[in-house]
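Coming up is one lone chain in structure tokens, specifically the form predicted alone.
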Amino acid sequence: MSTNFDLIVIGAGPAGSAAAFTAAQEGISVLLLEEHAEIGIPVVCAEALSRSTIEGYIEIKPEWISHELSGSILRGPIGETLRIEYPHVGWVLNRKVFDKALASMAQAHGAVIKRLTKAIGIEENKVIVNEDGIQKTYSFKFLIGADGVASNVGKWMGIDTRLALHEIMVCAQYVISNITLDPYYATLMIDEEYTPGGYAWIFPKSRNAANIGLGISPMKAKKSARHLLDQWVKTEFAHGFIKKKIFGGVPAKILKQFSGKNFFLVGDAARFADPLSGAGIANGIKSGVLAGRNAVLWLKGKKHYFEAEMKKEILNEIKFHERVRNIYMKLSNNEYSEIFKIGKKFFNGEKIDDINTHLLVKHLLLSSPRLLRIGFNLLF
């Protein structure tokens, strides 16, 4: 097998195989690299997909789903809850299946798969690794970045990719079944005693199982997110069985950089994830399906326009979210409680089909005058 390839993606999540396989079609030559020896495996995400996030960019079939979501349930500190009927929002996934299933995607179109091939550096035009304990080296032409929040990629490339405590969220999630819920309805909760500068979820993958997890920053809280979830779980889902234990980051930051001169950062490697909601798995499809199309352009001596699209489709949504999330790290649980009873005003008990955060956000602040404080810089 050759070892010089056109285009080296460094990581098989979904931003690096919608990469590869956007890439693949074009007939450029792609390699893609996984660490692990089976992708999907281990999971660490909560799983959630919006459809409107991914529209245009990649259909969902019906075997990549644990579940189908026909709405959400809020849940505030002194017990509110608001039920937002939005039929079809998104998907629970089953990450093991969906994953394996983009990478397969890129293989079937001509990408080279190595898996149990952990990156260990980079020299000029070639990429060293450690493949199943041997250590190799491939070259390639362009390179697109896509391993994780843990990225060395881009520390590689010279980007500085460090996060400080305020820009990330920590995370702790359990799968946890024999629990009873509505499996068509996603429940986020906030909560200073549980989530402080955060929020909980409760994502079903069937009618007795569900993703049960917490995100809270490092900043706020007085507890690790173990412990909180920990405390969560024995009050509410005493009888569940912890079937798996999930731990991990977020980032909350947007790069300075996220590119050079023959290399892209895609996904959490490249801080995509929604600052606000912490939301990765869409901007990952979607950084990863721009980057595949623009190293393509790049490939054939043509110009490429990966941060002017970039900035369209993802960045401006994220900057504004983290600007939002800046407010939300203000506010305590009595401006939650007010949030609540503005937002049960705003929706009205009425089926949606989308939620325009910024026409909601502007409502909120512009109904208190505390929040229009607080958030005043936002809208002016």
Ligand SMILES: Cc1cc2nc3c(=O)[nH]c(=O)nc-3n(C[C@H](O)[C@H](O)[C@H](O)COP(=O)(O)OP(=O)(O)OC[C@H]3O[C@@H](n4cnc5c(N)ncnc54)[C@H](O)[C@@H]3O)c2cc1C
Contents of the next structure:
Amino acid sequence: MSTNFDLIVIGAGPAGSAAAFTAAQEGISVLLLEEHAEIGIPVVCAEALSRSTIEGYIEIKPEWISHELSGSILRGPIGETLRIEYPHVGWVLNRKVFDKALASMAQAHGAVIKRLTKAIGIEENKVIVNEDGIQKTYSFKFLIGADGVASNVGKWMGIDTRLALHEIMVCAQYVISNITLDPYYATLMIDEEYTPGGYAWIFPKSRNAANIGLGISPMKAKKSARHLLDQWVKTEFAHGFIKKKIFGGVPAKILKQFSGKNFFLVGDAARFADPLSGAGIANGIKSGVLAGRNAVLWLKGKKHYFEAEMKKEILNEIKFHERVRNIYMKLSNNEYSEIFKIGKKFFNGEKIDDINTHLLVKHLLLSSPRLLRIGFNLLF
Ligand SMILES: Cc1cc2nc3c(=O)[nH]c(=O)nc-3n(C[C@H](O)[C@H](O)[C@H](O)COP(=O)(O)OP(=O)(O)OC[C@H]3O[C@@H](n4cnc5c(N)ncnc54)[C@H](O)[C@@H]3O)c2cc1C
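Form predicted alone already given; the form predicted together with the ligand follows:
Entire complex below, previous chain first.
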């Protein structure tokens, strides 16, 4: 087998596989490297994906889904609930199946996939790997770093990838079975004490099992995410069976630089997760597709538009959500309750088919003098 490739993609998560299948279908040679033995394992994700965020990029197949969602139940600090009816809003995926399927699409288009192959360094145009215990090198003309939140590729290419404490969300999540729930609704909960600077979620995988977790800001939290989740699970899911425990971080700040002479960073490696929700699957796939397409242009000696396309498709929204997160981080339970009241009026029990975040934020700010004061300074 040749060790020279037009494109090497490091990391076979959604972002890396999307880059690999997009580029491979243009007929260039692609090597996709994955350090784990099986793609999609371990799952460090709550697996929720909203339809609107991925439209136009990939079509979600029924076999990739654990359950379809038709709306959300929002829970506030003093027991408020708000039910939002949003038919076909999205899915709780089965990422073990989903991630494998995306990698298989790359393989079907001719990409070579190497599992149990960990990139350990880059020298000029060569990736040094540990392939099942043996050190080897593979050469590239173009490189895409898709190695997730703990990415090294950026560092290796000379980018400052450090994050400050206020720029991350710390998450704890248990997969819990032996519970009863309506599988069509995702539950989201906010509370200063239990979810400081973040939120908690119940994302159903079936009528009897769900991904149950929380993401918090280490700047605001006095207790660990694990401790807070244990407390919640003990009170609400005492009879549940904890099948799996997951801990991880979500970046809430994009990198200043995510491309260079002959490389792009995509997905969590470039910190493209949504700073407000922590969702990174859709932006991973979008950035992967755009990176794959633009790497092909570069390889064909043409001008590429990666940064400009990223700005239009993802970055403008992320930057807006970054500013909204800064407001959210300053709120207390009283303001959360106020938001609930306004939200009840905004959604008004009707079925919706779109949420315009800009309009919703404007509505919230204009409805409360304190929110307006905080928001005006941070947004404009
Ligand atoms: C607790 C938690 C819950 C979450 N819930 C959601 C959710 O519900 N919805 C959502 O949209 N997002 C969620 N996210 C975020 C989401 O999981 C990520 O944004 C998404 O997986 C990013 O995709 P990616 O392809 O960039 O990175 P990853 O999915 O992390 O994939 C990176 C891949 O690179 C491989 N790799 C890493 N280093 C190397 C190396 N040196 N050599 C070879 N391979 C390497 C890894 O093994 C991995 O397979 C959650 C995150 C956490 C922590």
